[in-house]
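So this first bit is one chain, no partners, the form predicted on its own, shown in structure tokens.
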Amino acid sequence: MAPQFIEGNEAVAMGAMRAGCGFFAGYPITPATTILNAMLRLLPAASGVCIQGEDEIASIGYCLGASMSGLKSMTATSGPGISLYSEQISFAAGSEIPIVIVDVQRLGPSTGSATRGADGDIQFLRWGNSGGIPVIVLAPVDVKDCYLLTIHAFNLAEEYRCPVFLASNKEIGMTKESVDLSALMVPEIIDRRPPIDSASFQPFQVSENLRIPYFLPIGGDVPVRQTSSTHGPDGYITTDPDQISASQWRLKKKLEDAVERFTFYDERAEDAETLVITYGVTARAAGDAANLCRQAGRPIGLLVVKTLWPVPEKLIRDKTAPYRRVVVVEMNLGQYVHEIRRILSDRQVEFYGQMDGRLITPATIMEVIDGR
């Protein structure tokens, strides 16, 4: 297949319907809007359902109400969209339905400026529900990764049953590239679990060595029960403390302990001083910014993270160790360093961080390694 030139929004459709989607609902915003477009073209040519809701609220129930039913299901919005999606976070994180979140971020606050592109969401997807239950979100650099990223969301979604995001962003959402899809390596797709024995299924029993429900789906020949509720294995409403403490360290340690299965990164390893940690579409800026370095003969190191949550700490221990100096670059005020300095608390982390609805260009980043 001849490489297609495709923007990332485009990109991230082709993965979710690669990935095996079959239910997507969201609601016109800029940025995010093209996604919703190629949805509605490629999803019901494949027997699939694209709904624009009445909201951002009705988009998302829309859809946990879909994954409830059995299928896969997206949505995609902006940060305004992610602030009215809150409760429904919440509740597709404390009961365990699958479903891909799309924040192509723009620059907040509040309505901001829709058509300039900035990372002010990052800790906002971690922390925006009730109650502080881990997520993954993972964060594309190019059109290659909105592809591939989106299939590894799905997969994550589907295996763990939780929500994970795609932490976009305007200038990568909405940036043409040319790319071979064909040529990229796509992971095998993954199906949540159904049930060994469904005749004595619970909605929320797990095993010992299985910290992730079997799956059936609402409306089918066994009843399943679903509730918002703090809730036992059987699905009904409990106050016990002691399967309420259970359930909620099985929903963190679930994400927490495994996320060294699903660290995504890039990296440029050299002998050098100085590393610089940066994600999204920074990178691309980044890497421009290591390859002039190095041409004047003092190369720095580069540490591209692409699973932001939950933190991949031995990642960043591990990738940190060599270097003597960490300067970590953000299109933000200072988002996920905190999380950088709370990993190396005995290192001293710089940070350089902009959200003025420009990019952070490569000539700013040797100015920030320089010191100046």
Contents of the next structure:
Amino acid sequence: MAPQFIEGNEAVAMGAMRAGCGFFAGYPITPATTILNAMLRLLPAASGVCIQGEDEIASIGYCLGASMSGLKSMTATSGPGISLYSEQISFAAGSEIPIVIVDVQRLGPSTGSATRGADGDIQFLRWGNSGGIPVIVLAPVDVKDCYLLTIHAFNLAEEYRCPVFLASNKEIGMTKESVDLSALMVPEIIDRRPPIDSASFQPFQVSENLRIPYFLPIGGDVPVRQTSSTHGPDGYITTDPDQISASQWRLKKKLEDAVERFTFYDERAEDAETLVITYGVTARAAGDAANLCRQAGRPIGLLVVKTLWPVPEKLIRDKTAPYRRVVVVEMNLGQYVHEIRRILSDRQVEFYGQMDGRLITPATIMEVIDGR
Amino acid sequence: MADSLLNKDRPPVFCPGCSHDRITGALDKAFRKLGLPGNRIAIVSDIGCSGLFDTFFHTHALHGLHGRALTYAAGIKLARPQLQVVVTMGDGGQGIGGAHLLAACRRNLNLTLLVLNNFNFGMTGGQFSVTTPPEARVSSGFLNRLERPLDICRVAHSAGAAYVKRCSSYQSGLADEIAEAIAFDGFALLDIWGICPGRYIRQNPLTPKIIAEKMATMPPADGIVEENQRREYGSLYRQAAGEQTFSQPESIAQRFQPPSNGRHEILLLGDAGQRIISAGEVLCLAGMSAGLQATQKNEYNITVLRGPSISEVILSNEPIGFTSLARPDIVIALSREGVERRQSLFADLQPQTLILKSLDTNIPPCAGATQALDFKKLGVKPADRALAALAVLAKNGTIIDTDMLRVALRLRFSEKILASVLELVDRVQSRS
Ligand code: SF4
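Let's see the other form, the form predicted together with the partner chain, since the form predicted on its own is already up.
Below: every chain and molecule of the assembly, starting with the one above.
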């Protein structure tokens, strides 16, 4: 097919449809509203349900109910809405409810600037739940990524039964590009797994070989329990410290131990001194900067991280090893650089951050590389 | 009657004398009357003592966050229309989840809400809720004396609930009342008054008799609300959704060769109302009709009809990375406010940059070649200025030509507007 001219938000909606999304609820907020618009255009006509919630807390609540009833569910908002989602995110993480949450980031703090971009929510997405349970966060660079990573996000939510975030940005979500989505290689679609034997089903039963519980929907033949309270395998409240501890560790390890299976990244390896690490829309400027550096005869390496959480530690260790110098560039005052510094604790990691509503330019990145 | 759905392994654990006990029994009886098996029911419970309800029954169950039970219930019901969804909340949940209560009443999705109204927060120690009378002595000190309690039934009624009934936990036939509410096809609310021996009646005299007397003084809430009768939301939704047609963004095939190769950056500076963003999109579509790649980054104020409007367009036969413009090849300058937003950029413009500006827009001194467009003389309205500038650009023929522009306009506009913009292009090109 020939290319289409679409924005990142529209590609998110199209990716959701491709992944089998059956339910969407959202509350209008710039710059995420056009995802709601696009879902409203796509989902009801495909026998799905798309509704506008009375607020953000409700929107994600509808999604959690629908997801527990067996529909792949997605919601979309921006930073102020993520704040309101927070308690529901904890519920989804702790009670293993698959959901895709799109954060089209805008300049904060607080109301901030609705129509200016930033990557200011990167640590917030990871730590914005009570209890500190890990989540998955994927960061698109362009419209193509919005499509593909949304499909991956659904797959991961289904496979690992957890909230999966797409950390988009106004500058991706609302920037239009020519792109031929039909020419892209799309991952195989994954669905949550029902138990082999539903008669003895326990909603949170796991075993040595089964780290993620099987799923049966609310509304199916077998009564299913879901609860936001600390629970045992049967879905009833438990106070048994051993059971609680095992469950907390499982929630942590089921994602952190698996990250190499879903470590998405782009790289431009060079025989060079300097490696720039970045993510999101800033990767586009970094790519241009890398081209200019190569043309100028002093190439740099580039690593674009697309799986931000859990932190792909092996990737970062391996990819930085050949370089003498590591420079992290991000559209905030320094968030992901803490992870890079934690992993490369024996090395010096340089940082450039900017949060003024403008994109970081290729020229600025070149100045940073040149140490100016 | 069908079998009891009570969970023998998990008997109710309420304080002795708690009215929730009676409601648990009545709810089970209502299920039995309706002949509902456990897998046809979902109980969605809130936080607080009412939040224990889901554990007493062999049904589907979801116990979530405080005040949000109606949101999960709606998601479940929309996903599983055949399921009977019963929500248990206390009076506390009505306060914190007020927005969801109003939404449920307005929407009329077939849910049953049982409000276990005992006039205080039992679980957290007897603080005042939205239904605590001002004269009650509760653990919130003097605070409840300063506020007026809500009549949940009146709130629900005025918010559009189709079925609203006030009941006592102690009345005979409570199970029938619950069964009737569940059987109602739409949102049904039962405001069930009860007694919390654990907290409330330590300092406040409240008996079944006092409840009955007090209820008799309240405005009527007897079930079906005539003025709010209408079709159930879920069935309405499915009907309306069935009438929607699926539309995908259009694919844009290459049909021309681009007038020139390489990368072109075009900056459109104007005001809201000049169709700057539309013109930027048209420019991209024109480029795509000649097989070019395109990006469009926009900037505007949150107000729709006022303030500057800026579009940054890149057309290139190479993949496009960075989407903001540093050195545009073309600047279309149509308003003072738009120009002011990018003031600093003019100093860096090269002599080969073409600036198409409206006669009445001043630009800072710069090296670019300027062509002033007299829109008044050309008979171009403000809303057509940006598209008129594209007509001039197409006539000039370096980045797009008129064939490309016409195809793009056909992709972007239809019917009457299309005819008028095609006419605009002809007019501007013949006169400029
Ligand atoms: S605290 Fe009140 S509402 Fe809660 S169980 Fe005890 S008596 Fe019932």
